[in-house]
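Single chain ahead, by itself, as structure tokens, in the form predicted alone.
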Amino acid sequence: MAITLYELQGAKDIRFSPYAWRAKLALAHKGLAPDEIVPVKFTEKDKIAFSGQGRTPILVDGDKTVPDSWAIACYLEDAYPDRPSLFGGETGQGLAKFVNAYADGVLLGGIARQILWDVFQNVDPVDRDYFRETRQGRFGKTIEEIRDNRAGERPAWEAILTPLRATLKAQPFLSGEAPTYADYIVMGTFMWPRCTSAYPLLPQGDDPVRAWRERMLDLHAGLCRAAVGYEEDFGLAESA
């Protein structure tokens, strides 16, 4: 059956979604390639109507149609189970659930209030009126007077570090010795400032978040280290 994935698209084609980026590691985790990606922008919703709903990524397989990616990761799970598990069983799924709320509800609340405006820049510019009226909405601010606070966002977001450092400090990923859906999910977030972002995030040197996502960066043949985006400090670099 053929996979379609539909996902975020911003200017100059830049894929920065960090839901959409947790599929497509769940996708490469499984071994599965989408046969299609489709773009989709801010304001295309006409494109996703067939789903029933309007935010991506949507994964379609076959006559199934699977939107949000938490969904997408429990569906590649049971669809697909002679392929390498996301979860390692019920135990690691119940877990990766709280990670993914943490994510949704910590995480990428600590990278916003630090890079919105840089998103806001890589917005392709049909979009650009309703990124800043939802966003806006949702902070309670303007983009620009968070941009101007992100210096002082800077002792919370450390704080926000602080049990991702502690357990990849004692161990190589999150999940142990090998990656698993709770990795996915924490760099599909990380992705998000990488692909919208030269702010620096994590400090240069010996930080065990750096290092970590370094390895993430090149697992799966290095599928996120080949998307477009942005290396801290050094501007945007294409892929190849």
Second form
Protein chains: 2
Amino acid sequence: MAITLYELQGAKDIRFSPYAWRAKLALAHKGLAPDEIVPVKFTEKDKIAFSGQGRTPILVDGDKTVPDSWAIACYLEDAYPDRPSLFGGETGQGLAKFVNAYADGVLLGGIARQILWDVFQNVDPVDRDYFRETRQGRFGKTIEEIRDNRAGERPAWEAILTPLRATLKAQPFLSGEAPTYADYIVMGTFMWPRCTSAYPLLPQGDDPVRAWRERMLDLHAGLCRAAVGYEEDFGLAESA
Amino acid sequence: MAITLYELQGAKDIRFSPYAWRAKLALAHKGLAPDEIVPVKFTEKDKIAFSGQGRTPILVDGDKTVPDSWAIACYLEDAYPDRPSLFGGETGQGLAKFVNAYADGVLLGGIARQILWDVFQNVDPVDRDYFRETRQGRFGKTIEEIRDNRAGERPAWEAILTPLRATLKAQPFLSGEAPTYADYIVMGTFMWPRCTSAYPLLPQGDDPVRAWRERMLDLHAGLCRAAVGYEEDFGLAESA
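Form predicted together with a further copy of the same chain, following the form predicted alone:
Following is the full complex, with the preceding chain placed first.
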């Protein structure tokens, strides 16, 4: 059966969606490669109207249409039980939900409060009004105010990293000795700044989160390391 | 083999250690009841010198001595593989480590910044200088300063609860459909305020974390609900 993934598209075809990265890593873990990846801009709602909702990523696997990164992971686990497990059983799936809640409710906001302006630079020009309006509504600040205050976010950011750092000091992956979907949730989240910003979120040197991120970049034939981002193409963010 | 648990003892024999609660819940999950629970005050270091370190809880199972709540859970899982699993497999164990890091590095501090004075009231008088000195060193504030600022901690506390709340809105336990050690980690942490303070950490009514806590209080024949705390005996904290 043909697999199609609908993925958010930024400026110059950059693909920075943390949720799409989670889905791409989940597919790779199952040994599946999408036959087609369809790029979708924020405002191209017509392109994904078939899914009955307005957000990417969306997985289409044969006659199944599955929006939402968490639902995609659960679908893949059920539909491909003979391939490597994304959750390692029911308890692992339950706890991955907690990691998902931490990534969406804590980590993503902590990153946004530092690099949202950089992301904005990588949003396709046709989507910028939409992005500004929705994000400023969410944060109650302008993108420029967020940018200008980002140094002040450092103590809160360090606190946010605490549980990741302590875990990855004790074991190589969040899931233990080998990565599972919980690692992809957090790595997908870190792909968002990686593709859009030069701002140093993780300290150089001996940081356990940075070392884990390096291991994650290498997985699945370097899927994440090969991602096109500002670094290679644009150099937009350094001067932010 | 005889099982002995060394557990922190507060004023009037109150048992408020979050780490001891984790160990007691882990034992109960395995269907094991300690033959003896030995109370240990903070400053009774001589009583636990045999363990080669200075903290409770300590599990002694026959000729094995295991300090540290996380190590106790891992030991029980390995030593009693035929009894109900505490982790649900390797991925579950890996992710429980993340929950442990969240509980110790985020949740416990968030609770302390609201109820540390109440805990102090429940520390045995012989331990109070020790408790004040070590805790004030950790927080960089006096216990009274922490108490007087606790209303100001509310927004940070709500943020800390976010991932718990989102997870427990989606499923009955952190581990999914049934509780495992990850639930005990967080529940043990909540037993600390339950035994020492009347301060309302969770909203009345429809809160998913409160509803989960009620379910946890009922587990293992109401082990946690039966705990003696300030509520039944002392009424110390209400006026804090």
